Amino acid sequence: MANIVTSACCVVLAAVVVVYAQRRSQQGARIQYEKIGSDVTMQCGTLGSEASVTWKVNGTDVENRREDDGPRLALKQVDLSVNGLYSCFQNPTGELKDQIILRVGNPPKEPIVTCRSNTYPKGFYCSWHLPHPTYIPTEFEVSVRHGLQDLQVQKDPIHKNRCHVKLPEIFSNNKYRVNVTATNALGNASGFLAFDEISIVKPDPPEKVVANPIPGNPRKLEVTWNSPSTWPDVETFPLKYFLRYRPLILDTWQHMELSDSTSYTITDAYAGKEYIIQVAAKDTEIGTWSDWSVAIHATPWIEEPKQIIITTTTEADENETTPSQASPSAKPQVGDTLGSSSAALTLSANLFITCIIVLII
């Protein structure tokens, strides 16, 4: 067991040493950026054209990629696979002469800019993205103008490609213009967006959507929700809501637009069917609808089946509890028949003796 632990520790230590050595070696290296698809030439320090050198990338020989050009290394139509740390060593001493970190990428295209106010009338935020990746570090510069006035821009602490702007006034007729410039080592490009204040108002979806069955009503569901917490003043700037619902067995939604109510009772649900329900929000006067809330599932009230009690009896119970099937007019038993016959014979004998006595007299 001790040998296994020792071996594992040695492996981890070796990996740490390698990583540390690579970082140390890269600290003195210069970075060279090149465009994908281009031909690249790297110069080994200040060595003259007659010098003989050996090139390695990440410690691996690159002779098979090299064109013989003295201290220069030439790569044709480069792609992302050539990225790495290139080191050149002077022959025959093997002395390290230069290190280059080659980074291959693209210059930026025009950024795509979008803006939205989910905290109206406090302010709005803008976000942007590039239509194609650059693969190399790219910085963004943002400026916002309202009419002729430059507005202060606050970068988002979490989202790199987002900024926040306070509205200088509301119900303004002046347009806003947001300009975003992307810059990296291979070039730069700018994109912009111009808009009216009212066109970017879009609340966040309603929150805490809940649907409960109503006891005794197999076709009803009581749906409630909260206005989005990011909407700062729902009293002054009220929201209206859009409810949609459908049973899971169907693809067609049913819709209901509501004024400022945060509850609704569905009265036409299919009994016993599970439903999916979502809600969206919108300022009552301006802007566009929010995205749909997180879908919830609910089933209307279902009546519990009545309990049926079933009893069983044994054959012994039947003998003890089942009354005789003989009717009151049933034939008498055999013993009763014999008793009646005996009485009849006695009466006949008495009559016979009486008759003989009379004849003698």
The other form holds:
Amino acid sequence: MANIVTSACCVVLAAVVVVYAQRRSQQGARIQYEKIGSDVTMQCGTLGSEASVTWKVNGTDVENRREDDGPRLALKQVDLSVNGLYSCFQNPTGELKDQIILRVGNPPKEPIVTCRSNTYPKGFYCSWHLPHPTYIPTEFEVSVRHGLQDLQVQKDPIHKNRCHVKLPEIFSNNKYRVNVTATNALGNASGFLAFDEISIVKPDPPEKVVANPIPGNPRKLEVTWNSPSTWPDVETFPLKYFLRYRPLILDTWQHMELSDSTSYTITDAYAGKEYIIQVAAKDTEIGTWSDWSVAIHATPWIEEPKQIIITTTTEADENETTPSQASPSAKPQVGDTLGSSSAALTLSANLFITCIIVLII
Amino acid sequence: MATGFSDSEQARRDHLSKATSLARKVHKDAKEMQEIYRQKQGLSEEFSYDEVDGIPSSGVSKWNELSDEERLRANASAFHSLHCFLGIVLKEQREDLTPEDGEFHEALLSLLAQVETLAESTKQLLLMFGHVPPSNGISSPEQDLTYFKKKLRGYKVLLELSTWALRATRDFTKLQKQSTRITSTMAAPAMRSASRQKNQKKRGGYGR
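With the form predicted on its own in hand, show me what the form predicted together with the partner chain looks like.
What follows is the whole complex; the chain from before opens it.
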């Protein structure tokens, strides 16, 4: 036990040392950002044009370097493979003169913005993404305008490309205008989205969808659900629901639209068949339907099979007056007169099987 | 089973229900007319219509905190004003902007009738709830606008009508739910005391 702890400590310590060493080796290194496909020149510190230097990238010598370049390193039509830590050493002393972290990327293109209100009438959130990757750190600034007013924007604590805005008023005809500006070392670009308050309303799917069979009813299923917990006021802003269901074996859905009710009994289910059920929600007046809830499976109540009594007769039994009775789990017995010998047969068969099982183990 | 509603309460509930349905219909129809109007008049969606004055604006910042009276008065006042404006819009369409488009005028006329009913309904609700309807002494809308300003105003009237009707739908729904809640809490104590009496009778026999 102690050995494991000691080993773990050693591993952690080693990792810390490696990271520290890496950091120290990059200390004083500056970052140089360049556009993919461009020609790049790196300058070794403040050395004059007569200086002679050796360049290394990530510790290995740089290939194909022109001798007369002095303190400069030229790279043509760079791609992502040139990324790395470049060090230059003055000849002939080998003194380290400069370190440059080269990062190749693209300036941002116009961000694509989408907004949605799943918490109407409290507020909405907007998300954005860049149509093409930049490969280098890129920051985003968001501003929201409503008529002549600039609204306060709150960054999402978890999602980097998302922000939240409170609705300053409702039933407004003034459009909202959301502007997102992406900026990095190589440039910037802005994208925007303009919309009406009601066009972005889309609730989250209903929650806790449950379907239960109803005892005594082989063609019914009772479905219940909750309104989405993110919808702040279902009393004043009621939701309507859309239920869809189908047996697993079929492709076509049955649909049912319901107003302001969080339960429904399916009455036309095929007996004994497993069903798949989903529910969606929408504000009764505005906006669009939510995504479908997680699908749930349920089978209507099935009548338990009654005890089956099987009587088989042979020629020897035909004159028997009392029928033989078998327990539900037993195989049908072949008449009473053959009972004792068949019992012996069964016993030896069981012994044989047991021997086989023991041998296998 | 007793519902616990008096005749006047029931009449009010029926009226609220009808008003909600009408408001919902006006919201839907006005929204459709708004788009038809925009296309016929060749207006861009990006226009700012803030320059058009006098039309009641439906946007409100603390809608949830309004009292029942404030809600109904705001609706009554708005629909009365919008009815007036819509009448002028129809006149301008007939005489100036789309003189040949009889079908369009018919549709506007139908909407106008609905708005009149909605205005009356809201006034009636105010009285039923024991409040005083707002005085209808608003200044008559400006008649002498430029051709272009007339176009813009017509669109704005339909725009605001649609959102006012939506706001009214929400207001009436809220009032309906409140009325249901009040009546059910009123009924419950009566039922509780009745069952208590029953239980007491039962228990009497056990000498408790």
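Definition used throughout: the rigid core is the maximal C-alpha set that superposes within 1.5 Å between two forms. Computed from a predicted model, the values in this text were never measured in an experiment. Positions refer to the first chain, counted from 1.
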Is Pro218 one of the residues whose C-alpha moves 2 Å or more between these two forms after the core fit? yes
Per-residue C-alpha deviation between these two forms [Ile302; rigid core superposition; Å]: 2.5
